[in-house]
Structures are given as structure tokens and as C-alpha cells.
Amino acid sequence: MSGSGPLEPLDQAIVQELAADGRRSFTDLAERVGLSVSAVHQRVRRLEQRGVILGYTARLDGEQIGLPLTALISLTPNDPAAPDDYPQRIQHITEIESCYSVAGDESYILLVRVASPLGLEDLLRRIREAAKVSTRTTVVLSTPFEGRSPTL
């Protein structure tokens, strides 16, 4: 959000009802929170326009796609003095699906998915030669959930 401030009470449960279901049509969502149609499309647009909604995305099953290896990748400077642009050498690298500086020991923490203990292997090599950084890697054994929307 752009320093705008707490969201009305009427575009928080707007935001609330997408998040839940992303492709709700706007008669659902007029209905839901006790607006009209054109009323719902302009408060969700504006809310699009703020930067609040930030895109509408498809969740897909890692498994079913290909990729049922999940990691977490610690990025640690090789050099500390060498400038912060690890995101910029590392954008292209498909496999990482989010990128986070972090406080602490490491820089960045990757999330990843890959088809393969070898392909993880492979990424890795990647990941060092492009960003010039030491790496620690956490491998995700399950999901009991992910992607939460934060409770308004």
C-alpha cells in the first residue's frame, strides 16, 4: 500500500472475499458484502489501482506440475564489502519462485521448486555462480498449508 493508511471497513471484507477466492465474480462479491455490482467493480478497482490487490494468481499442485521438491535456500555473501544486487543476479533463475532479505546471519532467503534432489543440486550450482554467495538449504519434507491470506 502506498502509506495510505487501515483500509475501509467495506474494502477490507472486498479484500477478504478475493483473497479467499480470487476469481469471484463482482455480482458474489456485491452480494457478500452489501453493495451493488458497479459499486464493488469501482472499490475493487481503486483497490487495484492502490497497489492493495496486486494481481490475481492460479495456485498450482508442485507434484502435478513436475516440481514436488520444495527448498529453502540461505544466501550468504562470499564477499560482504561486494554490492547487495543478489536479486538482480538471480531473477532469471525460473526455479526460484520468492526472494526475501532477511535480517540476520544470511542476506536472502530463497523459496524453490525443482523436480529433483539433482535438479536441486543443479540450482544450487546456478544460484552460486550468478550471485557469487555461500549457500545453506532446507529441504521441506511437507506442507500442512501455504499462501495465507493475512486476516484483516
Second form
Protein chains: 2
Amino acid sequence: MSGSGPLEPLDQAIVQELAADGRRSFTDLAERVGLSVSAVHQRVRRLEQRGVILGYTARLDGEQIGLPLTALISLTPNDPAAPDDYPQRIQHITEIESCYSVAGDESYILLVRVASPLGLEDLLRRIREAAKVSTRTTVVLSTPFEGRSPTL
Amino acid sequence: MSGSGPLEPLDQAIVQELAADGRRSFTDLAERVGLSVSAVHQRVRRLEQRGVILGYTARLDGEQIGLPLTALISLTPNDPAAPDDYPQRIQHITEIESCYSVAGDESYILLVRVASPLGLEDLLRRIREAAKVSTRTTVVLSTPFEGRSPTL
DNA sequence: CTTGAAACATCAAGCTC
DNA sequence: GAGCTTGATGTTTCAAG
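Now show me the form predicted together with a further copy of the same chain; what you just gave was the form predicted alone.
First the chain shown before, then all remaining chains and molecules of the complex.
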């Protein structure tokens, strides 16, 4: 088992604050949730160990880091009888940010970021070769918002 | 203007480290990129102000925070002649984590997280009413990986 | 959850190119 | 002026209680 039932209200509050600002200080967190700094610190460590908090990441501007082109790629197996190890086959491709197994016409949907149309063309070729799949690509024109933190 | 050309190698290294671990200490960062702690600190603040770093967030386990159901929702306008203000119309709906404007059959694709199928049904109703759109929903069965940091 | 001590982050003033 | 260093102050971290 990895979890221990639903979150206590205090842990829920902590987790929500860290989702909204992953670098929030323990002093801030302590004030907001009404605990001592050390108590909050220990709860955060416990939430990390329990796998409630999987990690922390900086959100980056794709334009400014040289990856201005985002796309969603749907994967359909060429051979429907082949073993379903697609995630393993493509996980080494660093342009793939996220991989979802989905119900529907396709088997997987990938979110990718590349530098240019040529980079996307090359990426698609590598995905098709690595996973023996057909791809359908939807280019992202703009991102009104992304990575918003949930309300618990 | 928000950017000032492409990233210097040092800033690139810092940004990549913070994408991989958003809570990495300045001491760690300084060692890894070969600068003093204060110099790294100032560069990070500058990257935040320039909008290269948009923010920091904790990655959470949907199961453990009570939002085990993820879905991708495609939006198609009911009235193709209506003004395109869909992001504004739906941004108040907190279950929507990301909103992408896309090229292709649909206008937008949303990534959402909810507690249950009933929660998804209710969410779809609210999206259709707020934005006057038709929706097509793809349920996520599992997430082999998500939110990986890019290689710069 | 609290305490207390060592490591770390932060900020401003000054230095260097 | 942009960027780095120094040193003083407040914060984080961890082990012990």
C-alpha cells in the first residue's frame, strides 16, 4: 500500500499550498495552517514519503527556454496483438513530457514540447519507430493556462 | 517585451535543475553550475522576474488527494460565429488544470481532474453551459508518466 | 509536537569588469 | 550598469526529547 486513507484537513491544507507555490517557506506554511514550523516540516516530509507529494517542479515558459512548439500526439498500435509496453518503449524520449493511457479510439496520448516543426517531424519519426505505432498529432496554438493547482 | 533572447548556458543549467527539482537548494544549485550561492540566488530571481520561470508547484498523486479521475475534454463551439472568449468563460472552473487552444477538428483541449464519474458528468454540464460548446471526453485510464522536465 | 544547534537562504552594500 | 562577492540576519533542517 502507498496511501493511508484520505488526507487529514491539515495535510490537505499543506498540500494545497504547496501545489499553488512549491517553494512556499515552512514559516509561511506554518502560519497559514496554524502549526509550528517544525510540525509542518515533518508533515511535509511524511507527505513526500507517502507519495502524496511526488515531487516539485518549476513551471517554465516554453518560448523563453527554446521549446515554443507544444503538441498532443495520439498513438494507435500498428499491431493490435503486440504486447502493450508502449510507455517503456518511448520513455527514453525526453521531448515527451506526459504519457496518458486512454479509453477511446487511441491507446495513448502524449504531450510533447519541441523547438520547431522540424523537431516535431523528427520526434514523430522516433516515436513511430520506437513503439511501432501510428500517430495523430494536434498542434497547440496557444496555452490560455496550464498546470493550475486543484481545489481539494 | 518579456524575454531578452535565448538563455545563457548558466541560466539554462539553473532552469533545468529547477525543472527537475523545484525545491533544490541554492547551495546545491551553486555547486552544480559552478557559481557562488548568492550569484545563483540572483540569477534565479532574475529568471522569475523575466518570466522564464513562471512558478513552482508540487506534483501530487491524484489518487491520494481524492481526485483519481483524469480526463481530456475537446471543445467545439456551438456557434462558430460567436466571439472566441472560451478560456475566460471557463477559467473559473477549478477542475480544469490546463487549457490548450489547438489546430485541428476542435478548438480547445482541456485537462481535468475530478473525484468520480458523477463529478465528471457535473463538470461537463458546467463547461457546456459556461462556454456554449459541445464536448468530447477521453477518460484517462492510467498515467505512465507525467510532468517530466524537458532537456534543454 | 517541541527544542535547539548547524546548515542554508536572503538581502543590502560594496566591488569588479 | 550588469553581475559577482561579502557579511549580517532570518529561515530551514534534522536529531533528540
